[in-house]
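Have a look below at one chain only, the form predicted alone, in structure tokens format.
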Amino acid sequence: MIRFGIEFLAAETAERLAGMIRLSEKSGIDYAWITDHYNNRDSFSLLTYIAAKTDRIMLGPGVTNPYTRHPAQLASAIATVNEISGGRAVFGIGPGDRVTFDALDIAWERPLRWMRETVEIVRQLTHGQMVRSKGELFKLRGAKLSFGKGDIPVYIGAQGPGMLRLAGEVADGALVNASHPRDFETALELLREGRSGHSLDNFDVGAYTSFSVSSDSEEAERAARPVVAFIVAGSPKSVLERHKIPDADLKALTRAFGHGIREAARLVTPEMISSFSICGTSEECINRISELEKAGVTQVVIGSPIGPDRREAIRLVGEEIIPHFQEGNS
């Protein structure tokens, strides 16, 4: 049975985010992921606050990175969320983005090694172990948390081949930035390679989607257009070729950014909407989610924009979409 998560930017007050996540919890959504960027509110502070305001929903950064915080700091932060939430923490981590690191003058180097060593240390510390590590990047000489001991699932945000293989090898789940089943044909092959051919039965394959649902399909698409424009402009050439996005359409959209996001959004084509979002009425979204489920996705993360009206969109997800996928209905 497929599960549902939801993503929020750390760009709102803690109380406002807590209210949205309480609504998501009541609507049957199982996971809440909070983005982690230095220029927004601190994601772990928000998660700790929200943990005290919720009862059931799993909570985690979606995603943090291994460059801007030491693994021991990350372990302490997520263990605190786990303690306050009563064991509901999940740890989402990815290699980060070059734009952020350029602004901080941080070299984006050896992401696979940074991820591997960070995940290993965080996992050992949150299991209560004393860590003596002689890695290539981190050397710990008897580090140990003074509180908390728990099994916190690790999710790796992955898109490229190397990171997907690493996720399959060392993580409990992957958060794949994709909304189309075609992308998961490749992703699942790479995840299985990382697991050395072992089954993905106990591995959570997350589709980290651009999602927009409304009772009016055109309104849902209108809300998704700016987000899809950014996704298309930032997608690797191989992904654009996979979805047969014409070079002329890509060049026109890229040029349009010089005149503002509104102009770029206007040039988003139906093919781009279909390839890079889950968008439309509840029925239209159900059809795409069903395709993702058949492709091997086990968690759909409802990402930006969520819908033209977020509260109404969450209501539709809870009342019309999730029930379709509950046992006996899908």
Ligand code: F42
Given for the second form:
Amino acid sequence: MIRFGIEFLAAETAERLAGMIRLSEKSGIDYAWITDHYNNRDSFSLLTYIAAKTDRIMLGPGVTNPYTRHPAQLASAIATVNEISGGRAVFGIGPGDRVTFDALDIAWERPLRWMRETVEIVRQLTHGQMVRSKGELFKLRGAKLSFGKGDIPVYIGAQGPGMLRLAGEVADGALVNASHPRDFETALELLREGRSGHSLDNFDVGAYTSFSVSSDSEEAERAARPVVAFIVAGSPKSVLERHKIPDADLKALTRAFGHGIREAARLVTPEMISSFSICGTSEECINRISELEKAGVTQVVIGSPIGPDRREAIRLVGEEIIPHFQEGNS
Ligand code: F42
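Output the form predicted in complex with coenzyme F420 next; the form predicted alone has already been displayed.
Below is the whole assembly, all chains and molecules, this chain first.
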């Protein structure tokens, strides 16, 4: 059965986010993921506040990274969220965002190694173990948390082949930045490779999507356009080729960014919307989510813009979309 998550940027106040996430849990959404970038609010502080204001929804950074926080600090932070939320923490971690790292002069070296060692240390510490590790990057000499033993699911934010294999090997789930079933054909293969051929039955395959729902399809599309413009402009060539985005359309879009996001959004084509977002009326979104489910996705993360009116969009998700996927209806 497919489940639903929702992403919020750590760019809003804790109070606003808690309000939106309370609404999300009332609508039947199971996971809330908060982004993590050094220049935004601190995602673990936000999660701690939100944990105290919610009852049921699972909460996690979506995603934090091992370069700006030491694994022991990460373990302590997520264990705190787990304690305050009564066991509702999920730990999303990825190699991080190059653009923000450049500003901090952090070299993005050996991401696979950083991720592997960090996940291992965080797991051991949150399981209450004393850690002595002689990794290539981290050496711990009898480190142990003084509180909070728990089994916190680990999700890896992954797009590259190596990262997807690593997620299959060491994580409980993956958060793949993609909205189209085509992207999951290769992703699923790589996740399976990482599991050395073992099934993905107990593995949560997350589609971290750009999502826009409204009772008016055109309004939904209008809201999705700026987000899709950024995704297309930032996508590697291989991904654009997979979706057969013509080079001329890409060049026009990239040039338009020089005149601002509004101009770029104007040049987003219907093919770009379809390839890089889940967008439209509830029925149109249901069709796409059904295709993703068939492709092996088990969690759809509703990401920016959510809809032209976020509250109304979350209501539509709760009243019209989620019921379609509940036992016996899909
Ligand atoms: N990043 C953030 O900083 N904050 C967020 O809130 C955030 C949210 C988020 C949500 C979902 C998601 O999927 C990604 C998200 N990201 C966020 C981005 C994430 O942190 C990564 O930047 C993004 O997922 C890209 O990762 P990637 O899987 O493409 O991995 C990169 C690093 C990559 O190049 N991977 C290669 C691969 O094949 O997967 C690995 C390259 C390699 O082989 N490296 C070798 C090694 O040892 O690591 C070394 C090679 C050498 O020559 O040195």
